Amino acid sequence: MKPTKISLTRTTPERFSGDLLVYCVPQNKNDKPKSVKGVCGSEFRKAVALGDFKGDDGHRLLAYGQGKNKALVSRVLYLGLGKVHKDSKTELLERCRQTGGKIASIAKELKAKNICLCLPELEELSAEKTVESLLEGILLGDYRFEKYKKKDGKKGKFTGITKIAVWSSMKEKGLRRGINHAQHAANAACVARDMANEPGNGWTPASFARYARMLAKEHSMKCTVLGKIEMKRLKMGGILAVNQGSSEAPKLVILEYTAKNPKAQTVLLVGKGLTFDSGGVSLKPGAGMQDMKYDMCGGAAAICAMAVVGAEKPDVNVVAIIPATDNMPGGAALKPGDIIKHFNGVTSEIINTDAEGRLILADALAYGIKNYSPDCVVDLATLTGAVITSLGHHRTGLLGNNQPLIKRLLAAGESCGEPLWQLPLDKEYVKQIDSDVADIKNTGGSGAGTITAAAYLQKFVGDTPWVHMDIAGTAWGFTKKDYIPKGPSGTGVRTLVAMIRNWKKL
């Protein structure tokens, strides 16, 4: 997808000559639509007087411009925001994103490529946050992946919104920053969706390496890619073990951003880059296996968050590590009962080769902590089906060893519409991964699967503040929203971005 061009315009709505002019209309404290002095105002006022437009959330009124005393635009959309005065700030941000998603859907219906968004004045939100959340919703809702579809050549086919002009009667302070923030975060999430939508033969470990090198060049970051030879020298037994049955070489992709402040803290992001998961020798059922191309969504989230970091240059060092391989049942594949040794010397008994994500993350976590001495670590992975049993597709599972860091992630997720839920990580769960023949084993039995997977990872972070996000339930099939399409959601990108943008010394 080509990025949508967004600009802040001083041209009044009456002079806009594009495809669609949009007014977002909140209700007042009497639950009536707030008065709007807009184009086709007489039609709006008449609809309100007749009760045909009440300003309810998502309620729409479509009028037509042109002609005497009307605008140059073809269509004018009045879209209800609902009872915004009854929402918390977090709820209102989400309401605006959802409204943005509705705008994208209506634009598709009307084939409106060039739109003007008239920014509503909301007492409960700053103009900066209003424009940021509305635009995020529009950009995320306008997503499509048609790379592999045959072009039908039909005239007039809608290929997405190309231009958005933002008009506001308010002062410009903060508006441009809000626009930039929306573009950076939404575009990064859409790229993560693109990566996930690619088939297993279209997105490989080498693809992660190429994208990281491109980002490094574009934003003056440092990129390092370790291959199989380096992994053998470093004794990364987890990644090498998972890769044994594959014809695709593994990669450990490292992208580093260094802040100007020499005293800046360092955040380490680790994302699972399993580009296809067959389950290995512990083969998954054939039904639904095609979705296992999504098993790299954690890696996609981590590396796409770095695109925002590179563009915005925060006052914190950020390192992203993506252990990338696929998991295939080739002749040399890892077997149940095998014992491997991780980068930090911990030995692991393999009970199930389909519990492979924790094996590659373990090496990446241990390596990253040893080499970069981060002040905190956040890892993301489509790690367990058990998290779907626990939380469905509505919240990401969150576990960790540091409550202040956990609270930051919870707040970041809530603020951007990617809610998380903390699960316990007590010593009793850790005992479930004790092995009779090795230091640990890679599964803890049928109970508490999400927690025992996190307990495995905890063995590789030591005392470093650490949080694990299990996105298996939200990376695809996420709760239906106007700005979340069917398929991969890009979840995790905006949560990481929110955390980094608001970073304070831990």
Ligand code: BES
Second form
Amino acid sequence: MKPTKISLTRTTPERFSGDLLVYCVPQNKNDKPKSVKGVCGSEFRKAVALGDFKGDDGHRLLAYGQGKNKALVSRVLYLGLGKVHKDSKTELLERCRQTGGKIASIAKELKAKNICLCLPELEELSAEKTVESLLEGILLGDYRFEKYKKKDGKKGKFTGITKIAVWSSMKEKGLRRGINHAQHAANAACVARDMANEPGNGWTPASFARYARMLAKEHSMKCTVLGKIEMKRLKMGGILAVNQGSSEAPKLVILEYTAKNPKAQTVLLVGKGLTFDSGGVSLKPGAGMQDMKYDMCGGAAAICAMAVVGAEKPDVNVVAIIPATDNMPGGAALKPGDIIKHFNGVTSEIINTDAEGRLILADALAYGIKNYSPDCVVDLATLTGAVITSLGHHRTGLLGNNQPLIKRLLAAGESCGEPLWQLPLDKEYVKQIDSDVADIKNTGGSGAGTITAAAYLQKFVGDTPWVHMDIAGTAWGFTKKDYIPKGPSGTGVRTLVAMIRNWKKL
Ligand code: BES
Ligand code: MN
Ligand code: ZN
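Moving on from the form predicted on its own, please list the structure of the form predicted together with this ligand.
And the full complex, kicking off with our chain again.
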């Protein structure tokens, strides 16, 4: 996907020559649209006077250019933002993102490639946050994945917005920052969606390694890829066990960003990179199994967040580890009843080979903590179907051992439209994974599947502050939003980015 070019323009919107000039129009307390700076066109004023356009949320008025710019611009869109004064900042940010998503879908409808975005001035939101959230919505909403579609060469086929000129009367400094932030985060989320959209035979463990090496080169970070031989030497019994039934080589992909500040803290990200989950010998039912190509969304989120880290160079060290393999039922596959030994020496009785995510994460967590002594760990995984039972497709499940860190993640997710919900992790749940023959077992029996999965992971993090995000319900099929098309959502990327951008000593 070619990135959309975004620039800041100071030339009056009247002079914009392109496909679509967009005004985002907030609504006053009296139900009338606020006056819009830079507005061109008597059509708008007429529509307002007649009461045809009130600026309510999502209301659109399409006009065709007036006066000076009649000959220049094809269409002018006035898009209602609704009332902005009574909402919380979070709600307003979300509204702007949704509005951005609406702009993207209108642009698609109109085949508008070259657009000019006139920013509203919102007292409640800084110029930086206004432009950031609107652009994020546009870029996320303008996503498409057509790599495997026959190029039918249909003339006039819309392939996305190519250029956005942002116009505003506000100060430039914050605007630039907002534009950059939106571009980094939205592009990263779209790349995560691309990875997820790739089928199991298109995105393999080696693909994760390739992408990480590319990022390392681009942003001067350090990339290490462990293969099967190194895993054997390091006794990573979890990832090796899951890979046993496959003919695709496993990889443990490590990407490290080091901040300039020698005193900077270190955040470790671990993402489940299961490139296809058949369930293994405990085979999944056929219906819907194709969706298990999405089982690598946690890994995609972690590595794509590193793209933003590399570009923005925050004042915190960040290490991402992606254990990557598929889960296949080949002749040498792991069997129910088998006992494996993890990297940290903990033994585990395999009850169900379909509970494989925790096996690969366990090694990655223990290895990452031992090698990088992070100040905190965040892991992301499409770990359990049970999280869909508890939270549906609206919130990511969140568990952890450190309430301040949990709070940070909750706030980060809330701020970017990726809401999370904390589940408990009491010792009663931990007991559910006690085994008669090994230290632990890989399923917790009936009830609280998301929690017992987290309890398994907790055995590998020790005292390090840790949170686990179960994104099985949100990585795809996420709540419908204007800026989240159907298919993979890229969830987690922007939450991690928000957490890292606001990092303060934990
Ligand atoms: N990748 C799945 C979890 C999953 C299921 C994600 C449905 C998205 C939608 C995971 O590896 C898995 O199979 N978990 C099992 C665990 C069980 C065997 C204890 C599950 O949730 O059924
Ligand atoms: Mn599974
Ligand atoms: Zn899985």
